[in-house]
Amino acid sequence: MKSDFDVIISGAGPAGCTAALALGSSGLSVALIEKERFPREKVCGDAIPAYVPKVLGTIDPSFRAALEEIEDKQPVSICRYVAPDRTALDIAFRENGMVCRRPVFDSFLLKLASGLDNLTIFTGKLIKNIRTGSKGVAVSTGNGEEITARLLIGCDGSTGVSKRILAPSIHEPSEGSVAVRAYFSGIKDNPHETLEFHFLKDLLPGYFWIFPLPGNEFNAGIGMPSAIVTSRKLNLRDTMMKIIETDPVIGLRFSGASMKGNIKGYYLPLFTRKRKISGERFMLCGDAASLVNPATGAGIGQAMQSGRYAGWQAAECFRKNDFSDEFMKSYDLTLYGKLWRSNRNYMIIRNLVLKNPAVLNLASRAGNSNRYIRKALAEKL
């Protein structure tokens, strides 16, 4: 099998597949390397923002049309914020988002990418090492193979080899968040097509979520900053079960529910500051670039945006025959130019609103009484 390519993409999640799609018409030979075999489970909240179809559509309108044909997804039209005093504020999305289990969504993206003539997909191959030099990049897999290219796009997550070797100081664990989630059926009193965020006083600035799935099933979980989990010595699985069993409101809704499988946890590398996410012959995307929303924990949309920009930047590198650290800065500038302002606003919300129960209560009541506030909030979703 071919072992020398123009571009290597490590990781076939949303960022990696989107990067591959963005390179589909480039004429470049691309290797997409993934350690798992699909369909594979990915611990996540499963919520996909409304702008994701647009991201695919800017690459190729047929990709957006294909996404809209997925049947195993739940449309969502409302985001409900429940303040510590249990005041609920419903904000209507300008465009519907969706909730789709990650094995379904990720397999869809990989299948979409597999139709590209210039792409070779390697699944079940763990990258053990990456070497960069003046002429290119070489990755070594777990079974002793070596695959080479002139450029690498790292999309293999917050603990992946790309970040660990190419940008080891990009992120501190204390800058992240920890989350646990499980699947349920039989939850009661569910609002129609609604993402629910419950800001319980003892969880702030974290929250308890309930997201609807097809077939009257739900993704429910807790997300909290890792520094707080550590300082309070919390076991989030135990905390989640305690809420489900004893909370006077949530407990009633879960009283007849059945959990499907186990509670599973994961780490979220938060977008808390600008970082150097590229260098000579490489770029980092998605969780490898620490792009998770610091207030909501959302990461799929930012991952796909970063993959798209990385693919476009890679094509430009070959057009200019320039893979230098200086030329790669265009990727950082483009990505942060598109994402940083909105992310900075979410950081302000996290630091000034989500940590303060009184402010959350006031914001919820104000939003319910003032349609202009609701409209302003809707524009941020």
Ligand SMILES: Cc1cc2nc3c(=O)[nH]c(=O)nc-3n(C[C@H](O)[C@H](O)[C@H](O)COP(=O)(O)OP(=O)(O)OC[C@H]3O[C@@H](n4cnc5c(N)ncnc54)[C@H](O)[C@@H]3O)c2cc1C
The other form holds:
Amino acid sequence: MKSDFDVIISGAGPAGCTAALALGSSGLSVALIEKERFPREKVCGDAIPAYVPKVLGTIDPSFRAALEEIEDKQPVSICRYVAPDRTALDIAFRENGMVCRRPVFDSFLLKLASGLDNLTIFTGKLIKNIRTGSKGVAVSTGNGEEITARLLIGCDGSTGVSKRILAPSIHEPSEGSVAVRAYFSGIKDNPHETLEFHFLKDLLPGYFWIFPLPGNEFNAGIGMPSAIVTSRKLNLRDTMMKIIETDPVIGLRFSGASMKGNIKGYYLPLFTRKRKISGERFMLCGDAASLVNPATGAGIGQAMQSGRYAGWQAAECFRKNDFSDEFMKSYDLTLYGKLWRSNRNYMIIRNLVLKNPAVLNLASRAGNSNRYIRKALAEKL
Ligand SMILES: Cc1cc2nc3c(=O)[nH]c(=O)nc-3n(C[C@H](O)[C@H](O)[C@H](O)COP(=O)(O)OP(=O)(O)OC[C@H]3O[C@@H](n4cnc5c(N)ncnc54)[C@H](O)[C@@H]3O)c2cc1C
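For comparison with the form predicted alone, produce the structure of the form predicted in complex with this ligand.
To see the whole picture, the full complex is given below, headed by that same chain.
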């Protein structure tokens, strides 16, 4: 088996597969190395942002068309915010999003990538170590094998190896969030095609979500900044069960529901500031670059956007034969140029709105009584 490539991509989640797709027509030889075998579970709310088809379409229109063909997905057209005083505000998406279980969505992306002639996919291969030097990179895998390349794109998630070795200073657990989720059937009174966010007073600045899946199943969960989970000494699984069993509104809706499997949790590395996410011979993407929305906890779209830009930047590195720290900075600049402005607004929401029940109540009432406010909010989604 070939062991020397132009580019190594570590991790085959949304960031890694999108980076591979973006390199599809580059003529470069690419290795995508993933520790799991697909379909693999990924703890997530499964809500795929509405702009994801566009990200794929800008790489190749046929990728966007292929996404439409996924059958096991639930379209969503409305976002419902339920304020602490239980006032509900419905905002129609400008474009429909979807909810799709991650094993289905991630396998779709990997299958799409597997059609690329220039890509070699290694699954079931854990990367244990990464070495970078002036001439290239070398990764060593669990069984002692070494794979080399001129450049590495680190897409191995929040607890992966690339962030830990190549940019240890950007791993800041106290600046992240933690979230837990479980699958249910039999939840009552579900609004049609709606993502529900419940801002319960005792859970702020966190929230409880209910997202619809095909077949009248649901992904429900809660998320909260990890610093608050620690300071309040919370066990999020217990907190979630308590809400399901005792909350006067949510409890009633879950009264006949059954949970499928267990409640599972994971860490979310939030995009709280600009960090240095590239260096000589490497770039980091998605959760490895801490790009999760600080207010909503969504990260799939940013993972795919960063994967796409990293793929394009990699092709540029080969065209110019420049892999220097200085040249890589254009990846950071392009990505932050695209994401930072709207992210700053989400930071304001996180710092000023989500902590304050009175402001959330007011926002919900104002949105219900004023269509211009609803329109402005819809534009932000
Ligand atoms: C509970 C919860 C709910 C969430 N809900 C949503 C949501 O509804 N919508 C949304 O947009 N975002 C959501 N997110 C965030 C979203 O899951 C992530 O932002 C997204 O998965 C990031 O994609 P990624 O490709 O960067 O990383 P990942 O999806 O984590 O993929 C990384 C890949 O790298 C592999 N890997 C890791 N280490 C190694 C190694 N050493 N060697 C080889 N391979 C390795 C992993 O197996 C994995 O396949 C949620 C997160 C959590 C925890």
